[in-house]
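Have a look below at one chain only, the form predicted on its own, in structure tokens format.
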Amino acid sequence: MTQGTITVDTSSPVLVTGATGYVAGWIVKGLLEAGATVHAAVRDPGNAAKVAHLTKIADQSDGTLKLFAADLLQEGSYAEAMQGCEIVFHTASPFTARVDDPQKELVDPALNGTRNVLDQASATESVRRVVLTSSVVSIYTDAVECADAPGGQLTEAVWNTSASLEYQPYSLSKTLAEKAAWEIADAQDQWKLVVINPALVIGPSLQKSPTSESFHLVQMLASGAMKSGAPRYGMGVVDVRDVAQAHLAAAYLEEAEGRHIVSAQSADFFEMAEALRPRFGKDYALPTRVAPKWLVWLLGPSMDMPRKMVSRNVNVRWKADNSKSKRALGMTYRPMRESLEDMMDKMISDGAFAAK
């Protein structure tokens, strides 16, 4: 059945790891609405509150949802969920900037979890394609690196070489996980690997209490935490619904291959606030001015923003080439304002913050 412009093959079940996640939820929704049988791998299928949004979608769709317990770090835990699946979407990976032990909390789950899932794919005869949710941070660490990339913008040919456990460990975790995925994929010929590299994902969540760092950022913008000024921290942004559509295209377009930068546009914190202002400026303490770089540099450490990060990203324009995603996956992108307004509407209805 067709989902958007993609024809979803519903003849065999599909596995989605980390199915309660922000991006994964929209992938599951697209698959269920297309009539697919979705094997949703989650930590605890018995936690009704965590899976409620998925079961609700299933009840309203032509597809079938089957929940499976799985642990990223437990070898063999995806065997049952993967049985009979031709397509595997591996989305499970932690996304947070606030950790005490980056090796244990970021690198190990991302790297070993990817190895675990892909090794299981090689051991499951039915698997023909794996779609990996990576990130643009496996391509770069800081916006200043864009200028050094071919043609002054990031492309799929570039790899992150500057992240470390001490600096931007999340970026390191995504880089190591994707590299491991390609090593495993290249060592076999049973299944094909296709990778999605999204920029900062924004837009409405399907669950009530999403854990993605994106929501923390928007909450900071709208709650007054940046009322004195928002930094021009260069990044790319993309709507979660567009990211999900890219995954479906990567799974079901026969010719899809390699990595894909999935980003709607370049942006920064102040531009995001400006996009929200027409609808929400009256009721929420959105920043109305740009925070000067010297001030961000001075206060950065108190806001979990190392000075190195400030110097390499603030007042630096982020640039990436998204043409492959448009050409190979047929992507069209929602404007940032629409994505942010829909995100804010959902956060408000979920009680994420009170109006001023």
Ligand code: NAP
Contents of the next structure:
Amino acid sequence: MTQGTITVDTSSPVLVTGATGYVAGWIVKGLLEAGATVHAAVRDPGNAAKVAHLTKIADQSDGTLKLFAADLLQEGSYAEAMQGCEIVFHTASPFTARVDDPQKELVDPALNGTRNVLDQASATESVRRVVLTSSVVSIYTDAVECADAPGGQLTEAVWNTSASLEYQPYSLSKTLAEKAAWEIADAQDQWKLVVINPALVIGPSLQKSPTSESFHLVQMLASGAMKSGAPRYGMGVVDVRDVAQAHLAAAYLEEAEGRHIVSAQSADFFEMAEALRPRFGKDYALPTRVAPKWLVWLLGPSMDMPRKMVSRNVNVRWKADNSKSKRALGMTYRPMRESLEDMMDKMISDGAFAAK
Ligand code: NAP
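Next up, the form predicted in complex with the ligand in place of the form predicted on its own?
First the chain shown before, then all remaining chains and molecules of the complex.
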């Protein structure tokens, strides 16, 4: 059956790792609505609150949902869930900026988890394709790197060489995980690897209490934390529903290959606030002015933003080439305003923040 413009093969089950996640939820929804049998690997299938949105979608669709317990850090953990699957969507990976031990909390689950899932793919005869949710942060760490890239913008040919355990460890975790994925993929010929590299994902969640860092950032914007001014921190943004569509295209378009920058546009916090103001400015404490770079530099460390991050990202335009995603995956992108408005509507109905 088709999902958007993509024909989903429903003849064998598909595995989605980290199925409780923000991005994964929309992938699972697309697959279930196309009539697929989805093997949803989650850490705790017994946690009804975390899987409720998935079971509800399954009840209302032609597809079938089967929950499996699996952990990135346990070797062999995905064997049962992968049994009989031709397609594996590997989305599971921690996405948070606030960690005490970056090696243990970010790098180990991202890197060892990717090895665990992809080694399992090689050991499971039915697997023909693995779609990996990587990130644009496996391409770059700081927005200043865009101008230095060949042609003045990030492309799929660029790799992150500047993240470390001490500086932007989440970016390091995604870079090491994607590199390991290509090494494992290149060492065998049973399955093909296709990689999606999304920019900052925005848009409505399907679950009630999302843990993704995306929500923390929008919460900071609309809860008054940036009331005195929003930094022009350069980044790319993309709607979660478009990211899910890119994953389906990567899985089911025969000729899909390689990495794909999946980003709708370049943005910064002030532009995001401006996009939200017409509908939400009256009731929510959105920033009304730009925070000058010197002020962000001064206050940055008290807001989890090291000075190096300020000097290399604030007032710097993020630039990336998304043309491969349009050409090879048929992507069209929702405008940022629509994504942010739908995200705010959902967060408000979930009680994520109070009006001013
Ligand atoms: P999320 O909602 O926090 O999802 C992360 C998922 O990873 C959760 O389902 C979580 O499962 C799972 N996970 C974490 N540690 C695990 C472990 N040890 N074993 C098994 N599962 C584990 O975040 P998200 O934003 O949807 O992120 C999904 C993917 O997209 C990640 O690979 C992330 O790097 C990538 N990405 C996200 C963005 C963005 O802006 N959001 C941008 C680019 C790429 P539990 O429910 O059990 O905790």
